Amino acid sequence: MNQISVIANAPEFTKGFVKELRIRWAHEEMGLSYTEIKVAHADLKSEDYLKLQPFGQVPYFQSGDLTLFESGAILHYLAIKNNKLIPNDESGRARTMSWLFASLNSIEPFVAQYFLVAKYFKSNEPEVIKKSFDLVHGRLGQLSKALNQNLYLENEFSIADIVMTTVLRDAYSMNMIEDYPNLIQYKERNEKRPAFIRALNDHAKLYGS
């Protein structure tokens, strides 16, 4: 049985936003079961924790005697092994490795920067903000125009497109896509996914809800 770990008392601000709703939600699209290791916000920092997952975040994910630990790498193995949202063809599974770690490098981290910067920190610097803002809006408007009219990413819906939908979440949250509307089309869309609604709603769960 898979085994992945969240957290048991996540802020309320996180909640529908932490990474182990990515593992969910691939499970439920590949019909995949498996069960939580309910971890207290506290312990992510323990040494047992940390053997599992050196950053002390989750998810970490265990199979038999493996353990991974990032949510890309989870997915990726997740699909190679059961062969299910990542298509059969050799350039096509390429083409969606690149939008995997696109997902990852080129577009999250930028979001994620906005966010401690302009939300958690709360800067008192106006122009850090306002760069922070630009380097997002560049990147989604970069986004906005490779995915122009397509349903997918690729041909179909991949492990990237679960990412992807999970990072343009979150910029939502901060109204940071209002101006690319296929962005937000292709974000509820895939939201609309059954395996998703039923991914989150057990996420949910973690928060009495």
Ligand SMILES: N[C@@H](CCC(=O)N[C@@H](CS)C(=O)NCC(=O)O)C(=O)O
Contents of the next structure:
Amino acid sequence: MNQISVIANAPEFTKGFVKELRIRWAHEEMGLSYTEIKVAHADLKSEDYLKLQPFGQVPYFQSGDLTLFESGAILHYLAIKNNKLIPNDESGRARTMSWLFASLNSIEPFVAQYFLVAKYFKSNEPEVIKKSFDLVHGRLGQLSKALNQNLYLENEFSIADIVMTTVLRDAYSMNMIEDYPNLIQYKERNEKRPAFIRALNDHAKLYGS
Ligand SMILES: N[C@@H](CCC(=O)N[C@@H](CS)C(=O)NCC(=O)O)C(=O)O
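Since we've got the form predicted alone here, give me the form predicted in complex with the named molecule too.
All chains and molecules follow, beginning with the one already shown.
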């Protein structure tokens, strides 16, 4: 049975957005079952936990003897192993990886940086906040153009859409994608998938909601 680590007592502001949601979503899309490994927030940096996830974060994933960390790597493993949520042809697979990396490397860090500067550390330097905001908008504008009116990043729904949708949910929660109707439609279309709804419900159940 596959196992996914989850935070038993996540801080309020992260509920609904914890990255374990990506792995739950992939399991639901693929028709795979899993169990949760509940970890107290205070134990994330314990020696035992760091052996499984070197940065003391969720998720890590276990299947038999295999332990993996990094949500992108876990999604890639699941896609290849099950031959799902990734195109069959070599070029389509490679392009999907471009989008997976883009979501994790070219968009998410800028959204996360804005969150840290403006919301978490509450910088009192408006210039820094504005520069960080502009960086996110640059990337979102480029993403909006690249996505255009396509339904998905590749020809079919894939692991790259799982990550990109969760990144856009973060950006949306900070009112950052209002200028890009196609990004809002893309995010909402993916959030309506029954597998996402089940994953989010199970995530919420963890916190009694
Ligand atoms: N790059 C990692 C990021 C994981 C991550 O940011 N996890 C957060 C929850 S969303 C976490 O565990 N934070 C606790 C901490 O960093 O102390 C991934 O994609 O798996």
